[in-house]
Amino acid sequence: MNSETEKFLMQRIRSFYASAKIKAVPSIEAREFGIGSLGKKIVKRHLSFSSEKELNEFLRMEAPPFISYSNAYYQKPSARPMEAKGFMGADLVYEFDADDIPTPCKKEHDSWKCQSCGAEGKGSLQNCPECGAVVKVKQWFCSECLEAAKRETLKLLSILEKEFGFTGLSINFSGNAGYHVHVRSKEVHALPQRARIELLDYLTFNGFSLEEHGFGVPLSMGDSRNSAVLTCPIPSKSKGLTARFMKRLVSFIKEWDTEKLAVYGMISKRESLFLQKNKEKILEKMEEGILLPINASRPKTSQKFWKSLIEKALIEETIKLNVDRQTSVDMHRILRMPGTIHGSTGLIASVVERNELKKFNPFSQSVVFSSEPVKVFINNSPEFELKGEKFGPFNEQQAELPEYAAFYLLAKGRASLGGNGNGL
């Protein structure tokens, strides 16, 4: 990033904090804070603020591109080392990042380049198909990516509310790739790490045993693996994650057509037609705890069919949380401060009301910079949309963009100020 670009970005961030009033997180005096610079999210931590007023004075003076706060509460949040802070408890926080969800659009807007042999292409890879070396991936997040993250967020909220009875959940857009869900109920503050891991396992079906949940061969038939008859939990009598799982499995039989059943169940069209004709009987038997054979003369085919649908149901019901499990249960982490600028996009880490989440559009509602024209040189960029207007795609060209769109590309390292890519 050249100095002219960096100066522009910092001026705009400073201008934002000069007039904005950032709302304090609950118990601000007990939180640890950290700040980052352009290109690095954390460069300094062990900061603390006694009030909302002190926080805003700091933001006006320092204008950091990133500011994060702890999910933990401390007696002395600015003390070091960590043991000196006096840990008092921590919120539960769950992250949904679009880069963890394999959406089809990644094949269009993500790109990779091998640092060894120079090969490149679209999509996301770990290793170069030409020489096998580790590749460098450039990610991009579009509305489809963030909708996928939103769906997972809504799924989690439903489970936390209906199955655990949590209330007062706080949701915020991260400012870039996804959403954060904060559980700030006092009953979770004292949860030890082991309990947090168990809760995460529950949400992600980690260690889920089909046999322990009622799937298998009826005992009257012994251990015969050739039996076409399989047992299952009774949907109406199931609870918790078993109830969710069975609801999903039942929906496959109720809603899928012959083609979809054939594809996902790995069966023939003829066998799929049998399922459609006998749909009601199959659903009745499921309510009795039996997965009806789709072909009594071919027990292995029936087993393969139900196993395929069961695996599909597991995939659909598993909450796609941040893949770093350790991070998800870390009680000393710091994460994006709601209401503040994300220095890699210029978007706000917006707080989203629970009843507004479904229709929330971060590429419109989290934009804060002006529409004043700014001339930039764009190295490359997929098509993107901000405030209802589409821009790009761009490749090695100069363009005049609204300030908010220019900031977006500049902060992502896709553009620079000036007419030739060198800030001149």
Given for the second form:
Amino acid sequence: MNSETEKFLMQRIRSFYASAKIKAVPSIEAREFGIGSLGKKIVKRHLSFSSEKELNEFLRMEAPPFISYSNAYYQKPSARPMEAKGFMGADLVYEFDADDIPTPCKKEHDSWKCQSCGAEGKGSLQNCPECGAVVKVKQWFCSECLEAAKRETLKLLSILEKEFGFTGLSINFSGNAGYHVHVRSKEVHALPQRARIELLDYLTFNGFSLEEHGFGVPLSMGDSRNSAVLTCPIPSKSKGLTARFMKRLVSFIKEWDTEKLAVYGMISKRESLFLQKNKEKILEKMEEGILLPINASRPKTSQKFWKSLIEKALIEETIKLNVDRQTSVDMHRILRMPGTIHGSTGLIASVVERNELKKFNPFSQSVVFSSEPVKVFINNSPEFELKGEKFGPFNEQQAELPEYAAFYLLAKGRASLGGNGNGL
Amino acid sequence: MIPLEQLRFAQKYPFTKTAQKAIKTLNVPLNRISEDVRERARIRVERALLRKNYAPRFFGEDPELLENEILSFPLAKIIVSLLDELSAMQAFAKSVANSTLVFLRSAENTVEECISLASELGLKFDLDEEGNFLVPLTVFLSIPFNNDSLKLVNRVVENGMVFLSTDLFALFLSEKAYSIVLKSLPVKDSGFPSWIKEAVRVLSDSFKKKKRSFFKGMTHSVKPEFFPPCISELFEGISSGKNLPHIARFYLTTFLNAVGMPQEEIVKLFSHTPNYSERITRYQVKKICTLKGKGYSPPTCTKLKASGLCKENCNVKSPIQFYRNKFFGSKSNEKKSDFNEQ
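Starting from the form predicted alone, produce the coordinates for the form predicted together with its partner chain.
Now the full complex is given, and it begins with the chain already shown.
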């Protein structure tokens, strides 16, 4: 990033904080804060503020491109080392990042380059297909990516509310690639790390056992001998996670056509046709706790079918929450302060009300900078949309963009001010 | 006179308030404890250290036998405390947990027995029409249980309540007993009489013989071929200059320190990383390796799984255990040494 670009970005951030009033997080006096510079999210930690006023004064003075706060509560949040802070408890935090969720759009807007052999291509991968070395991926987040992250967030919220019975949930856009869910009710503060791992295992089906949930022995033992009849928990009498899982399994039988059943159930078309004709009976039997054999003379096929469907239901329902495991169990983490700027996008880490999350669009609702035109030189950028307006794609060209779009590309390192990208 | 009912409850669940009250009422000072009680206490500890069950049921209606049994518990706790070994305290707590489970399950009416113990422990719970015990999620999670049947992912959770069958609720209570007993240890030394110390010496000798002190004064060089898959990957990664995340570097360092790699060698290992700064590495390695004299504890498998670093199920509880098994496996093969854990 050249100095002119840096100066511009810093000025814009300063002007934002000059007039903005950032709402404090609950118990601000017990939180540790950290700030970052352009290009580095955390350069300084162990800061603390006694009040909302003090925080806002600091933001006006310093205008940091990133500010994060601790999910933990401390007696002395600015004390060092960590042990001296006096840990009092911590919120539960779940973080969804679009880069963890494999969406088809990644092929369109992500690209990779191998540092070792020079090979390059579109999409997102870890190792170079030519030489096997770890590649460098250039990521981009589009509305499709963020919608995927939002869907997972909504799934999580439903479980947190209906199953865990948690209250005091707060949701915010991360300002870049995803969403954060904070559980702030008092009862979770004291949960030890072990307990946080238990919750995460529940959400991601880690350690899930079919027997414990009431599936019949031959199936869950992975044993293909004996009868073709398998047992299952009764859908209408199940509760919690079992109910959710059974509902999914029932929906496969109800909704899938012959072809889909054949593909996912790994059975022949003929068997699938039999299944199609006997749907009602199969559903009735499930309600009796029996997974009906789809081919009485071939128990193995029958078992394979149900196993495949159960595995598919697990994958769908495993509520592939894609929760960032580290964040969820870490009690001494600092993460984006809601309502503040994300220095790599210029978007705000907006707090989103629970009932507004479904229609929330970060690419319009989290834009804060003005529409004043700014001339920039763009190295490259896929097409993107901000405030309902489409921009790009760009490649090695000059363009005049509204301030918010210019900030977006400049902060992402895709464009620069003052001539072309080579700093001329 | 303590009612027989209470005496029996206190004998079965010696970690409860009822038991503490009984001990207070009996009011026997340490120096006047009978030979019988001493013997019961010694047996209690011995059984625990040998990982054998201790759930005697033959006291029936005899108040004196019951009283002796009740009195032997605090004495046993003193003995365990004087052994001054965390693993001994854990074994003792485990033994109490096991006997709790036996008593609950073998009670005439397990549901009622569970209700009275849970109420006595002040645990919040509810009962539904189907006979399930409903425990508030945060209460359920406050106990550090080790039992896979109690894993949350395999239990029904609705509206913030965990549903437990009577059998599982009994298991949950026994885990609670474990944590109560472990928390109450060690007992503060307020000048114990010499006969206790003698009992401790005898027990301690036999206990220590069983326990193999692994890393004490170890002079071997670290053997990467014995590393478990997770550590191997990190070790090879760092050696070949891969940029590992912070948590991976931290765990690797704690592991290498625990298996006896000198700090200098650990620092050198990191010199291949792309963002290497000798000053910072040296400072951090030193910090990690010298906390409270022996450094941060190396990670357990649970922790590695939590950070997504676990590579396969090796049937051990920690990478250290894996390394130790391999190390001693090879050593005993080479030299027919007498290290033969389990």
